[in-house]
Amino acid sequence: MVNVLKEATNFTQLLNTAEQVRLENLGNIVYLRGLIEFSNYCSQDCYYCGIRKSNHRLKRYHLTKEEIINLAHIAYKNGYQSIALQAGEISSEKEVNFLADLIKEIKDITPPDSLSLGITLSTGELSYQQYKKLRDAGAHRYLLRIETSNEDLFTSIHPPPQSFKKRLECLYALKDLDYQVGTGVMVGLPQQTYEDLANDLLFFQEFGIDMIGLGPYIPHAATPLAIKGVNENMDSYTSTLKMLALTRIIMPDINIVASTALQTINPLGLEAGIKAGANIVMPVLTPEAVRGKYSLYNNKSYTPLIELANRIANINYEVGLWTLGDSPYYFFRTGLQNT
């Protein structure tokens, strides 16, 4: 696996194999997650992230409950059956309660006999009880990227007291609470090796991850890690496509996201990601007035849904409207019924 990631040999064959595995197991549907980046406040200080709490040049924002619910209404009316609520890491019980109440109100948007909006959360490391409160409120997917399965590399890109052990504890808590558990890594981090990436793939498989969101590392100028530049020994774009393809091959029935970062560094990143095995896209619904303030990395790309749908159709795939598009592997793993 290390050699496949490192060498360019049979790259096209690898992508073709991944696409065939995806078509055989999941068909040609690409599912939507309407992304609402509701706050760029963050309690953490990750060395790679543009919304880290020490970035004092960033103007902070927090959407109101009414604004978020209105965006959820718009998503539902346009055929999105799922939304993703993302923010910097929340730290207060007040904010967790805000999010729990918000989730309940969003679930009430749909008519009583209709399939309610699916809700994915990505708000960082919380306690078991906080995760449970949000699960009980109606969230059923959670994305918490591990960023790397190499503990030493993880430590080098996160300040104390953040720890690899804590990240793992959170992922296990999410799994115990029957969330559909998502994680992922950055590809092309300074000092990252192909062996690290191979071990990331083994981590996904051994942990039993239900959904993967991985993408190329893109430096943000206002972060400590940007000083180290990029990994000159690794092409982050090509390596990301290889990671997507290998993930699909070894985990044929999970959900995999074609990340915005992949689309940011290459105009055809969306198409390439889908052809490499991704079956999820996340159109950004964050209001334009604040969209630029959710700056995880520089020059983030935004593609309107109509353009996304046309580009997806042009490569012979179909956008899945009015359907949750949950991970089949999740139902196999848990024994729960797919509704």
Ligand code: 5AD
Second form
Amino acid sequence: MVNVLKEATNFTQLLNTAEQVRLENLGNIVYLRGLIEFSNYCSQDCYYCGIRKSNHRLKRYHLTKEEIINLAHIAYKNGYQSIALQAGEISSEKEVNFLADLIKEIKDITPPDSLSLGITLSTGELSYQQYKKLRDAGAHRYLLRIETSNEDLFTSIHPPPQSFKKRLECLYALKDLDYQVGTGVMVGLPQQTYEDLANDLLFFQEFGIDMIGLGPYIPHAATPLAIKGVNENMDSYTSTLKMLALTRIIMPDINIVASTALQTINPLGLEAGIKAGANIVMPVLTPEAVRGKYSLYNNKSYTPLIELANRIANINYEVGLWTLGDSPYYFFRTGLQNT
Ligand code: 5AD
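Can you give me the structure for the form predicted together with ligand 5AD, which would complement the form predicted on its own we have just seen?
Once more the chain from above appears, this time first in line as the rest of the complex follows.
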């Protein structure tokens, strides 16, 4: 795999194989997750991330419960069937309780006897009990990227008390609680090697991950990692596409996101990501007034749903509305029933 990642030859063949594997296993449907970035407060200080707590230049926001429920309602009415609630890392019990109440209320939006709105969370490292509270409230998917499976590299981009070990413990806790577990990495980090990327793929497979969100690392001017620039040995765009394709080939029935970061660094990133094997897109529902403040990296791209749908249709894929689009692998892994 290292050679496939490293070499420029056979790139088209790799992408074609991935597309074939995807069409055979999952068909041509692309599922939507309405992304609600409900707060940019963050209790962590990751060296690469624009919303890190030490970025004092950033104005912080937190949507109210009513605003979030309203957005969830819009998603539901438009047939999205799933939303993803994302924020900077939450830490207080108060915030966990807010989220648990919110999830319960969002679940109530759905009329009885119909498919309820799927809820994906992405709010960072929490305790087992906190993950449990949110699972019991009705969330059923959780995204927590490992960022890199190289422990030394992980340590170099996260200040203490964050640790690789803790991140792994969180992923195992999520698995134990029967969440559909999503993880992923950034591609093109300074000092990252092709061996690291190959090991990331093995990590996804060995852990038995249900969902993948991976994208290019994009330096953010207001972060300490920006001084190191980009990885000179790696083109983050082609390497991300190769990572998507290889992930799809080795894990044919998991869900893979065409990330916003991929769409940000290339105007055709959406199409390329889908053709490389991604079957999930996360249209941003965050209100325009605060969107700019959820700046994980610079110049984040936003594509309106209508444009997304047209572009997806133009490459002969179809948007899957009114259906959850859960990771088939999750049901295989857990033996749970896909309703
Ligand atoms: N470039 C690309 N991705 C980033 N993320 C955070 N900062 C950056 C950046 N500068 C990603 C991380 C995190 C997710 C929410 O956003 O992978 O897990």
